[in-house]
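Here we start with a single chain on its own, the form predicted on its own, put down as structure tokens.
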Amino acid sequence: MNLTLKNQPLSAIDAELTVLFLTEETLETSEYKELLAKTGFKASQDTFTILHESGLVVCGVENYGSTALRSAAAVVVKKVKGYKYSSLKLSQYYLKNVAALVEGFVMGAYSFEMYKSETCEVSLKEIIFSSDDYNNESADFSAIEKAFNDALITATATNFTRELVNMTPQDMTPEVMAEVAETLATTNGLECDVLDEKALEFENMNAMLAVGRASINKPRLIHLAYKPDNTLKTVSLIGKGLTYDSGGLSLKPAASMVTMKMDKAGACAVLGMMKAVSELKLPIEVHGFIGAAENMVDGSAYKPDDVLTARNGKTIEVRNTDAEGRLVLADVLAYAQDTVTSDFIFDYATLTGACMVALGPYTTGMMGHSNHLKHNILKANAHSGELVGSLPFNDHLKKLIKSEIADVCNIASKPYGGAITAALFLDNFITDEMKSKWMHFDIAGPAYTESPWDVFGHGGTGAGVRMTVKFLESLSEKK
């Protein structure tokens, strides 16, 4: 399906069908308003019909924000693609709104269907933007055409870290997900650094070894690099990838291990931010670090009780083989500190249930130690369409984690403040120096879903890659 933007009024575009979004007010005074009525359509939020015989589809929304556009893109191209059309056109509806109404169509669109003997087959093959709004009033067409190809690029980054999380574990393995971030750093040419186990062994990454001891699919440690010229910033954005977390010796019961091929999406996501950065042309020099691992059981299995030694030397007494990926970010994170000289470092990760008791499943909580890095990742994060919200660090929380044989316990003492206690097991990885620019993000509530929710269908959503993109493009816009 191509997205194509053209420097035309609406009238003079050739489509199938055209796209009306309708409130409550815009409703009253639209010349479709009594055959509407005949058809039994309100205006609310996501509310759908599609006149045959005018060739029009209308979708009803709650106001012109990109929140409600992007949900009503959403259903539009969900609906049409069950119909035989094969184009439809739109006005614009606002500037600030391009961004939202190409990712809702270009996300509402996506399904997952590799593994699928028959794939469905879609009529739908453009969507056409007009440059006018949809008021009639012409815009500035440089200042759309660069909002509509950016998003396009996010929206379809998003939409290859979506296709990297729902791939099935036996297809995406440590070394696999190596074989992509190559491929990728080939096509969109970037630095591409690969440590398998040796290498692992002789870097000290003693703690993402333990994890993957016992698996056949041995770990590997990713350094993708995306180095423009005249670099405003640099940034480091390092991502958990559990290809499959069976739990270990700590063994998950039957039914938490069902979904366990989205324990990577951290990881996916920080490919999906190295593709859209370099396909945007960013100012920005950015890192992607990715600690790849599968979680299994044999006889070599790291256990419960034992003490591991973390590359930047910090010992680890292991009290449940389930909380893994945080040893695993533990070296990535120290790993990634030793080689790159960063103003920022992000780390994404699958990390806790805990932090979807805290948030609900739509919001990734952020945790550091900077109010001001907070506010700005906020800030940026306005109109990205990905919901966020911060927990707060504290000195209570912080003494669950004590250990009385080793530097600090994997897991805390008591079943409380989760997620808390899980970032400030990994502040313990962060140097002095780069603690006020550190970020955890824990998207184990919105990276992956079984319930149909805003533009997602089932599967893997992306989460992180707008939300990294739109902080990058505000280093970008800073003199």
Ligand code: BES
Contents of the next structure:
Amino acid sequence: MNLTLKNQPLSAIDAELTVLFLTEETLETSEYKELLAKTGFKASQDTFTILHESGLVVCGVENYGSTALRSAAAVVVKKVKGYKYSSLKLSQYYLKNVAALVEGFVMGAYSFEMYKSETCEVSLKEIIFSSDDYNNESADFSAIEKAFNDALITATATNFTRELVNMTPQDMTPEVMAEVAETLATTNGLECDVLDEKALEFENMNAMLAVGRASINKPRLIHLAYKPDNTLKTVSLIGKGLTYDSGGLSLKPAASMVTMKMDKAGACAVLGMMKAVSELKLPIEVHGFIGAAENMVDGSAYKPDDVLTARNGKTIEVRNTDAEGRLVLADVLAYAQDTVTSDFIFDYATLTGACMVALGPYTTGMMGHSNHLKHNILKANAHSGELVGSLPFNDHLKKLIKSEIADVCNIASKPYGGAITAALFLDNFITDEMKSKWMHFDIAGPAYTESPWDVFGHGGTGAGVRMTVKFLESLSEKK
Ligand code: BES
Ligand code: ZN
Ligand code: ZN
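Target state, the form predicted together with the named molecule; input state, the form predicted on its own:
What follows is the entire complex, opening with the chain shown before.
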């Protein structure tokens, strides 16, 4: 499916269907009011109707804000895919909403079909945006064009992440993830460095190696770099890439293990971010570091009671092998800080079930030391379409990960506040210099869904990609 933008009035564009987004208010003054009344149409959010004779598709929206339009655009594309129409056209709904509409169409149209033996043929081939504005806002075409092109890149990168998350553990092993990164590097002009088990040993990545030890699919550290000519800032992005999380010897119960192919979502998000920033040509040097491993069981498995020495020399008492993501991140965070001097270091991980308990399944948990940085991230994220909430650190929770026999324990001694204690564990692997530049994003909730929400159907959502691109864009605007 192709999305295009034309500097032409809507009436001059040739398409089989025209899309109209109506609020209760604009329905009242619409030329189609009576016709729509006959169908029983009410302009509430996401209600959809198609008038075949008039070649009109109408979708209700609560208001002309980005959240409402993004969701409605996704409804339109999902519904129209079920008919035999090949093209759709629409006008703008204010310049500020161009991106939301593009995202709604591109992300709403996504479906995962890799493992279906029969894929259904979709007739819809083209969605054409006119430069006309439904509400008669006059915007500079070049501004519309930039918003359109940038959103297309970001939404496509988000779908790229979703596709990778959806792949099965037998197909997306750490080695295959490294190959995906290498291919991305070739097509997008990135540098790529992959560390295999031997290199990981040489680099003292013992916590990460312990997690991956019982799998036939050996761990990989992937380092991608985007280095444009003139850079304003340098940013490191770290992803948890557990291609499968069985829990290890602290084995997950059967029902909790299903969907754990999604434990690589942080890594896949970082891959999507690298794709987006290189295509957006942002003036920011961006490094992606991925810790890819499989948490499995065999005779060589790491054990509760083991003490691991991480790359930075800290010792970790393992009390639960299912708290493995933080062990992988410990080493990858240390490696990233040793390798690149950056202005910001962000990590993305499906780290804790506790984060879902705290914030619900749709919201990313943001944790770090700097309130100033949190503020800037939330500001940049305001219209990204992603939900982010901040969870606060405190010294009492920090005491819960003390160990009697090592420097730190990989689980807390009390059950509550698990998302925060996991982040406080990671804090042990952030240097003093980087404390105020580090932010941890727990995407356990929003990274994967088994029931539809927002623009998403079943599967990976690409959580983290749009939010981070927005933040990096905000850095690019500052001189
Ligand atoms: N990958 C899981 C976290 C997770 C759970 C992500 C559900 C998405 C959905 C992580 O490795 C894990 O198992 N965490 C444990 C930590 C506990 C042992 C302290 C958890 O959340 O139960
Ligand atoms: Zn786990
Ligand atoms: Zn995990």
